[in-house]
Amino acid sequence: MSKYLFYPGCSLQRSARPYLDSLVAIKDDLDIELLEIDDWNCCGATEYISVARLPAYALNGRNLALAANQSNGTSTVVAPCSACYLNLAKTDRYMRIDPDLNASVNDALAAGGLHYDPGTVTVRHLLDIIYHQIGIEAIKRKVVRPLTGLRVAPYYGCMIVRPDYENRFGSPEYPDVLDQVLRALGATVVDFPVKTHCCGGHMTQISPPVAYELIRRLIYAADSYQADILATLCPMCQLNLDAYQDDMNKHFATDYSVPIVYFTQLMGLAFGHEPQELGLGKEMVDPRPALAKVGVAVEGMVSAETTSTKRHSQRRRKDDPSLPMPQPLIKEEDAS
């Protein structure tokens, strides 16, 4: 069994919980052990590194230092979230090539009794591990319920392929690593020329019309190529394309209905896991018609209206002074 240090990132606690659930479900199939980094902190998401350079790199440097201190038989950090992966990988690389940044980050880390020597750990995206370490043939051997007849649009998003420091994903414009994984599951992978285009990130909060146009291009392309479902590997991409697809339809007076799921959920289905175990049924866009093509029935699908109401009811009050308390994402009994 291969061991990896696991950096889950903030989104897997809430909005991207199905990503975590499906990863936990399939990790034994893949023969991997995930050791969650103790006391990890937010990577700063997509904005902070543009707003406050040193604090942003120090945040990520702290995670790298914690991972280095925790390493026990492994020095590889796995990040499922594309933004987390990019921020951690950039920090390690820039600290390596910029002595001034390295010194400044370690000065900041010293206040917490930490130090990080760049290159001590290797940061890799989950897709990279599944493709290069586990391999396509091993994936094929685990398939017990082929996704035959399911047309899938593979969506990488813009962050894991730019920059691709170690050339792990091939072409930055038209990679095929995810395509190969999906084909190994028995799915029909459609030609998807916008597979590395941006989903808009947090533009849904900054300029909705701009965000809706970026979302429309992706959904339009998936629909035009007759995809039954779109598979992604990034929590931000999944959130934007799923949760804001209805708003985009209203903005453009369209009626697209393209389900958005994580590639790990499709892997879990092909490996024989039940939909509920994989977090399926929590989407805003109903995936049931698509999954019915491969004989999968998703029970207890919550309506988009109910999901939206629940999401609003769980928001913290603006006058709430308390800090959220982090909880381990992977229970000890599930770690191996």
Contents of the next structure:
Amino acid sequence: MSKYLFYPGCSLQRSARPYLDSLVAIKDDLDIELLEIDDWNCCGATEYISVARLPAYALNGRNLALAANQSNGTSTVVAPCSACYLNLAKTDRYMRIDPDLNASVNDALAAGGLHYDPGTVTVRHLLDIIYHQIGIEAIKRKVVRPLTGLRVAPYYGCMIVRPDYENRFGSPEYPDVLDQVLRALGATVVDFPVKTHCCGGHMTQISPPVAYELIRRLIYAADSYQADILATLCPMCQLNLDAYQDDMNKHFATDYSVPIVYFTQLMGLAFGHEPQELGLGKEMVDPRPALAKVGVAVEGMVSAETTSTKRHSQRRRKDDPSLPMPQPLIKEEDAS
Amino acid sequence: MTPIAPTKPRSFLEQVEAGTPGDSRLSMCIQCGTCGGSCPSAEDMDYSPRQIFAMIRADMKDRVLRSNSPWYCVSCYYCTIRCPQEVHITDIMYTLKHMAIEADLYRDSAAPDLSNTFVSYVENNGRSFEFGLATRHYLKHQPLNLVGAAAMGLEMFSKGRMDWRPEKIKQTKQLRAILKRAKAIEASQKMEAVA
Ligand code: SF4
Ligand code: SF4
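In place of the form predicted on its own, output the structure of the form predicted together with its partner chain.
What follows is the entire complex, opening with the chain shown before.
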């Protein structure tokens, strides 16, 4: 059993609750123990640092200091959200390489009776731990319900693979760590060309049309590659692609329906857990048709209307002025 | 009274470099345009990242801080990993954002307001609050979209994915003391920089 300090982040308390539920459900299968950092605060997302620099670093400094004080046989902090992960990792890194920043952050922390020596804890994303510490072979051994025939688009988004200070993911533009994890579950992983493109970030709030175009590119690509479902590892990506997919469809007069789930939910299904335990059924885009392909029925799903999706119909607008995307190369054997 | 030696005010380039942690490498930019070509938002920006960097070197502080470019940055870091000169572009965009807020120069306030609303929740509660953030922001800037946002919000509530009330940490006092001190330090550093 390996122990980790755990930084859940604000989203996992609510909008990304299914991410937390599914992680809790599979942690015994993965043989890991997660010790939540006591009284952790928000990481500031991409907003706090836009307003003020030092307070943003002090905000994350408090979390690092709390983690260091609590480290009991482990000094690794695991964060499941890409933005939290990067904010914590970035603060630790810049405190290490910028002595002035280090001094100022610690000066601020002292006002709360705290201190943090950079480098005391190591911040890692959940996917990094699952891939490098648990490993593909151990994952394969736990699979009792292989996701055979389920076509999954592996989506990484930005902040986990870029800037990737410690080069844990192999490539900042075309990694395949998540692809390998999903393949270990028995799924058919599509060679997703936009796997590290942006989900729209905070543009859904600031200028929705800009976000809709970024969302459209991802959903269009997933649909073109005939993905049944898209797997994500970040609450912001999940929220933008799932909750705003309908608005995006209205904006472009399209009718895409690509369900968006967390990779931990797919791991849980493959490990034999029930969908309710994994928080499945809380999506805005109905995942039931996709999950039915692997014999999983999601009961009690609250949905406004039963979705009538004509899959693979001609959805592209005639006057679509956007750049053409690379055409999918679907091999005969996996197009079945 | 001792006469004050005439000092050259710091250039905009120096201010941006000083405001960015570590070595921003901004002065190493060779104007190749890789950043703009990699940027998913460039099309919607007043000036591409490359143009912004040329303008910073030309000391066009006002125009840069009035532009929407930093606010349309989605922090995707594509430019940062592709830049042949390893300029810390995304970090510089953050620096420009808080410089714009401070100078009160960016006119279309939707983006800074989003950031400020977010910050106020964090400072008061220690946690962010999606529902409050979205509604307060929409009410102010996109009241027409609020109807759609509310419908989506309701569905999120029914699925247990949204709260009516923000969560709070235990040590809000400690956090506020830390942030207050951080702000004071930052303010005094700025005074020194100007002096
Ligand atoms: S990619 Fe780098 S060197 Fe090229 S224009 Fe952008 S900042 Fe300058
Ligand atoms: S980090 Fe910002 S400036 Fe750089 S490519 Fe992404 S959106 Fe553009």
